[in-house]
Each structure stands twice: as structure tokens, then as C-alpha cells.
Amino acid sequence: MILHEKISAQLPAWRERTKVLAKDHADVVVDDVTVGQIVGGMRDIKSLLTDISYVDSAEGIRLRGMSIPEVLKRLPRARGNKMPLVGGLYYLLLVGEIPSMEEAMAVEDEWDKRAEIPDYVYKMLKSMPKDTHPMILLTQAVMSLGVNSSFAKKYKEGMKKEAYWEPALEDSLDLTAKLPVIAAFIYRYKYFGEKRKPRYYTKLDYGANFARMMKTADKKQYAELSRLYFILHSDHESGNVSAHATHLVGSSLADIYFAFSAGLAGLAGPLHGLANQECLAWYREVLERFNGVPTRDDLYKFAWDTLNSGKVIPGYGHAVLRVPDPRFIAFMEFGRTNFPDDELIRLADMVFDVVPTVLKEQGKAKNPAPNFDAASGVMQYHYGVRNFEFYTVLFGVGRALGVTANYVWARALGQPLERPKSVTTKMLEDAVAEVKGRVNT
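Please give only the structure of this chain, in the form predicted on its own.
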């Protein structure tokens, strides 16, 4: 397998780098922790290690050191397609190099061989109550796939620590191959009552297969969106909830099915995976209020009315970025190119022009620029995927690409069990009093 060969060739050098840091430079101070960071959710504490992605405040997410525009430009794409192959993105995340077309297709071929879903998974999903949230269904399906975990089997048999990454890679390829099929089945079964198993076509790539399995009118264009959607949702550093939860559980040497189930549970939380739904709902509220796209002045007033009512304008503001999210820009360019007359894309464009001005005038948002949630729901809505709660499932399919790549490398480099140290409130109060005492003297 090409991924196995490429990672194997890199491992000796990477392991030596990690060993030197851990053994010879363990006492080097990288950052200071404040009381505000401890009580504020560990915000911005530099304590996680990943080479898969990094959020640059001035340029946005970097995947293996490359910006989103670079990734979209350099990854290989099939003849006639405008968007890159998802298999090429997964190769990049795992290997750290831009693949050739042949190498990208090798990953696509691996997914093709692994996409079949066991019958018991379908039976389990069909046995759940009709009103079960789709994220519960997806999480249960992922957990159930753990029955066949290569990592769990090999660990039970006894394997060397240096070999952990190999079955981890096998499991990760199996999981990422099956997720689009499971997601499409959940969508068709839950919202349309269809019990037929989705079919994965050997001659189609990851994005085109997902589009074929979904109920959308323009499957060719939706295939392009799916490629873009999964690439842009793939990773966002290790500190976001879904990535961190996956890493934390994986650090216990749980297999990827346990670990990613934890990540999905975190993604289901309103503060993580709900933003695209909330943003689209706000857009719909604007359109209903004005019977279509409003004037700039009307939108300006509506935005202020939203803020004055104690609500926030969803999709705007980012904890790290100080520029518009490049993923938002990529989505908007896709929309302007493929459906420029759509009311939602026209409104999203106007919101992009008006809302940052309003937020600057309000003075509360450090960064009033849009994140990708301000456009991602618009894309799905245009193609007829209008069950808002399903959007988080789509997010999860894409996010699996990044967190599984991180999982494989964590096992390859022997990253330890994650176990931060806690302090009590009294300890923090004593620390504050000691600092104030020194200042006063």
C-alpha cells in the first residue's frame, strides 16, 4: 500500500526528532499559562503537538504547511473536474507531500475496496426510533464498526509499540471509506424512508460517490461541492473539540472507532458543530423578513436589531483568525461561479459587506470577519440538502480525514497518554494573592 510505504520511509527521521525533543530539550519553556486561560477553557495554551495542520491568524488554516488556496490549486484533480480529489488531500495529510495523480488515485482505490458496510450496521440504524438525531445514528454506526478493528485485534495479540501505527492506518482507511456510505444511508433513511443500501461505484471518486448516493438534482455539480466540502472541513489544528476529543481518547490506545466516536460526540455540541445551521437560519430569517434579499440599509438595521436584542450574528467572529476565513472565501467563490443568482449566495455576499462594519461599530468582536460556517450551509441548501441537523453529519465525514491522519501519526511517534494536571480554585486565588502582594511591596 502506497501510504504504508511513504509513512514507513519517513518514520525513522520523525521518531528521532521527537526523541531528541523529549529527551534533550524537555525543560525548554514554550509558553506561560495565565489564570484567565485556566478558568477560560485552556484558550490558546500551547500544549498540543501536530504537524497535520496549523491555524495562522493572518492566513487561515494551513494543511501540511500549505494555505487553502495553495492546497486547492496544487492537489490533483480528475479530468473534467474543477475540484481536487479527496484522496489527494488524504495523501497530503498522511504523507506531507502533494501526491501525483497516480498516488491520489491509489488512496481512492483503497477507499473503493473498503467501502462496504456490514449488514449489522444497517440493522442497528433501522432499529432506532425515527426521530433519533442523525449525529446519534452516525456515532452509533462508527462505534459498531469497532467490532472489526485491526488495531484492537493486533493489540490483543501483542505487538510492538513501533508497529501501532500500521493497524491504526488500516482502521483509519476503513473508517474514512465507510463514512460517506453511512452518512448517505442515514440521510435517505431518516428523511425519505428509504431502506435501500447505498452503492459505492468503483469508477467514481470519493466526492462523486457521495453525490451519487445522496438525493440531489445536479449530481455532477454536487460532486464538485462534496470534494470541496470534505477538503475544507478536514482539519483545524488539534485544539478544536472534535480533534482534541479524538486525540485524547486515542492517547489511551483506544482504536479509532472509540476515539472518533468521542470526536463526533464533541462535534454534536452546539458550540462546535451547530454554527453553520444557526447562520443559515439567520439568513432565512432575513429573507423572510424582507420577502427576499434586502437593501444594504435594511440589512444594516436588521443586523443592529439582532445585536440589540441580545443575540449574536452567527458565522462572524473567530477566536484565532484576524482575516476572513479562506475556507469561507473558497465556498463563496464556488457559489458565485455555480449559482450567482441564488438568493442565499447574494445575501451571503451582502452580509459579508455589511456585518463586519456593524460588528466593528459595536466594538465587542475582536475579529468581525466571517468563518466558513457563514457559507457552508448555503452550499448544501442550494443543492436541496435542507435538513439542517444533517449538516453536522457532513462536517463529521470531512473532519474524519484530519483526525484519523493525526491519530495515525500519534501512534507512529508514540505520543503518550494525555494527562494534564489540575489545580483548585483556592490554589489560583492563592497564586493571585501572592502576585498582588509582590506588586504592592
The other form holds:
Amino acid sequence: MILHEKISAQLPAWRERTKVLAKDHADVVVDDVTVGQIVGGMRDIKSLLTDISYVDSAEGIRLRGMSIPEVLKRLPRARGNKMPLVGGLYYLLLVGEIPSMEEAMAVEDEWDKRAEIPDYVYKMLKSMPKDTHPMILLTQAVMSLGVNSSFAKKYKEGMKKEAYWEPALEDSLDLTAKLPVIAAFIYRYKYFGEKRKPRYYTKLDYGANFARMMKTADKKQYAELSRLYFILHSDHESGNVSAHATHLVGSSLADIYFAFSAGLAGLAGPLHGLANQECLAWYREVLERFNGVPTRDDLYKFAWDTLNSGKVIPGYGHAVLRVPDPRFIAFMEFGRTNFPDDELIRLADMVFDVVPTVLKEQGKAKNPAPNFDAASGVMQYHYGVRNFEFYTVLFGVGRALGVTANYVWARALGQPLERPKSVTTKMLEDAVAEVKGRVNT
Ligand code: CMX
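In place of the form predicted on its own, output the structure of the form predicted in complex with ligand CMX.
Complete assembly follows, chain above in first position.
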């Protein structure tokens, strides 16, 4: 398999670089940690290692060193379409190079072979109460697929540490192949009562298959959106909750099904992945309240009312970014190109104009600019996927591409069990007193 060959070929050099750092330069100081960072959710502490993506606060994400516009321009495209093949993106994340069309298609072919979902998964999903949140269903389905984990089986049989990444890659291909099928089933079953298993078509790529299984009205355009959507949601370095939770659990040598279930659980929080559902709900509330796109003044007041009621404005702010998220910009370009007159696109544009001012006036948020959740739901809504609570499931399908690529490389490079150290409040107070004492003498 091409991914296996390519990663194998790169491994000796990467292992050597990691070994040199760990053995010869372990005492080089990279960062200091302040009391503010310990009390404040570990922001900006440089303590995670990944070569798959990097978020620059002033520029946004780079995937394998490439900005979002570069990635979208350089990856091979689905035939007759403008958006790249998702298989090409997965190749890029795993191998670190832009694939040829043939290489991107090799990944698509792997997914095609692995997309079948065992019957017990459907039975389990159907046995759940009707009002179960789709993120619960998705997490359960992922966890249950672990029954067939190659990694867990090989680990039990006994394997050398150097070989861990191989069954990790097998599991990751299996999982990423099955996720769009599971997501589409959850959608069709939960909102339309359809019990039939979705079918993955050999001749279609990942995005087109997803559009077909979702049965949206405009399948061609929804396939384009799906490709863009999964690519933009794939990776955002390792410190965000879903990526970090997956990495942490994976570091215990739990298989990817356990690890990604933890990531999905984190994604289901409103400050992280659930913000896309919250954001669309907020936009709809605005449209209903004002009977359409409001005036700038009305929106300004509405935004202040939201803040004054103690809520956050979803889709705005970020823990790392300090500029508008390039993924937000890519989504908005897609919307402005394909449906410029859509009410929600016009509203999202106006919110982009008004909310940063409001957040700046409030003076709390370090970043008053939009993140991608301010636009992603608008795209789904336009193509008829209007059950907001489903949006985080779509985020999950995309996010799996990044976190599984990281999981494979973490095992390939023998990354250890993650185990940071805690301190007590008293220890921090003592540290402060000591520094203050030194300053005063
Ligand atoms: N609306 C209102 N207040 C906001 C805000 C927003 N959009 N963004 C930040 N703030 C507030 C914070 O709640 C915090 O208030 P307190 O001091 O009272 O606790 C203050 O501003 C400082 O926060 P920050 O340092 O700028 O931001 P954090 O790193 O703590 O949090 C984030 C980042 C994303 C959780 C926050 O900006 C937020 O809640 N945004 C809205 C939810 C959202 O869009 N989440 C999705 C992020 C992208 C993703 O992960 O998917």
C-alpha cells in the first residue's frame, strides 16, 4: 500500500532526528511556564510535538507547511470539480508531500475497500432513544468499531515498538473510511427515519460518496462542499481539545477507536466543535427576530444583548489565532461564489463586520475575529442540512483525518505516555512569594 511504503521510507530519518533531540539536546530550554498559564488553561505553553500542522497566531493554520489557499490550489482535484480530493489531503497529512492524482486515488481506493460497517453497529444505533444527540451516536459507533482493532489485536499478540504504527495505520484507514458512512446513516436515520444502510460507491470519491449517502438535493455542489468541509476541519495542530484528547489517550497505547472517541467527546463541547451548531442557531435567531437580515444597528444591539445575558458569541474568538481564521475565509469564498444572495451568507458577512467591534468594545476576548464555526454551518444550511445539532458530526468526520495521521506518526516515532506534572495552589503561592521577596530585597 502506497501510504505504508512512503511512511516506511521516511521513518529512519525522522527517527534519527527525534533520537538526537531526545538523547543529545534534552536539556535545551524551549519555553518558560508562568503562573498565568498554569491557572489559565495552559495557553501557549510549547509542549506538544507534531510535524503535521502548525497554527501561527497571525497567519492561521499550515498543513505540512502549506497555507489553506496553497493546499486548496495544489492538491489534485476530483475530475470535473474545483475542490481537491479528500484522499489527496489525507496523503498530504500522512506523507508530507502533495500527491499525484494516482497517489490521491490510491487513498480513495483504500477507503472504498474499507467502508463496510458491521451490522451490530447499525443495531446499536437503532436501539438508542430517538432524542439521542448525534454526537453521542457517533462516539458510540466509533468506540464500538474498536472490536475489530488491528492495533489492539497485534498488541495482545505481542509486537515490537517499531511496528506499532503499521496496525495504527490499518485502523486509521478503516476508521476514516467508515466515518462518512456512519455519519450519513445517523443523519438519514435520525432525521428521516431511514433504516437502510448507506452504500459507498466504488466509482465516487469520498466527497461525492458522502453527498450521495446524505441524499441532499444538489449532490454535485454538496460533494464540493463536503470535500472542502472535511479538508478544512482536518487538523489544527495538537493543542485543541479534540486533537489533544486523541493524542493523550493514544499515548497510553489505547487503539485509535478509544483515542478518537475521547477526541469526539471533547469536540462535543460548546467551546469547541459544538460552536458550529450554536452559531447557526444564533444566526437563525437573528433572522427570526428581525424578519430577515437586520440593519447594522439592530445587529449591534442584538450582539450586545447576547453578551449581556452572559453568553458568548459563537464562532468568534480563538485560543491561538489573533486574525480572521483562513478557514472562515475559505468557507465564505465558497459561499459568496456559489450562493451570494443567500440570506445567511449576507448575515454572516454583516456579523463579520459588526461583532468584532462589539467584542473589542467589551474588551475581554483576545481575538475578536471569526473562527471557521462562524461560516461552516451556513454552508450546510444552504444545501438543506438544517438540523444544527448534526453539524458537529461533520466536524468529527473531518477532524478524524488529522488526528489519525497524528496518531500514526506518534506511534511511528515512539512518542511516550503523556504525563504532565501538577502543582498545588499553595505551591504557586509560594513560588510567587519567593519571586516577590527576591524583587523586594
Ligand atoms: N464571545 C464572548 N466572549 C468571549 C468570546 C466570544 N466569542 N471569546 C472570548 N470571550 C471571552 C471569554 O469567555 C473570556 O471571558 P472570561 O474572562 O469572563 O472568562 C475572555 O473573553 C478571554 O477569553 P480569550 O482568552 O480571548 O479566549 P479563550 O482562549 O479563553 O477561549 C474560545 C477561546 C474559542 C473558547 C472563546 O473565544 C469562545 O468561547 N468563543 C466562542 C465559542 C467558539 O466559537 N468556539 C469555537 C472555537 C473554534 C473551535 O475550537 O472549534
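Positions refer to the first chain, counted from 1. Quick caveat: nothing in here was measured; it's all calculated off a predicted structure. Under this definition, the rigid core comprises the largest set of C-alpha atoms superposing within 1.5 Å between the forms.
Remark: with the core as the superposition reference, the CA shift of D131 between these two forms stays below 2 Å. The two forms, fitted on the rigid core, differ between these two forms by 2 Å or more at the CA of L359.
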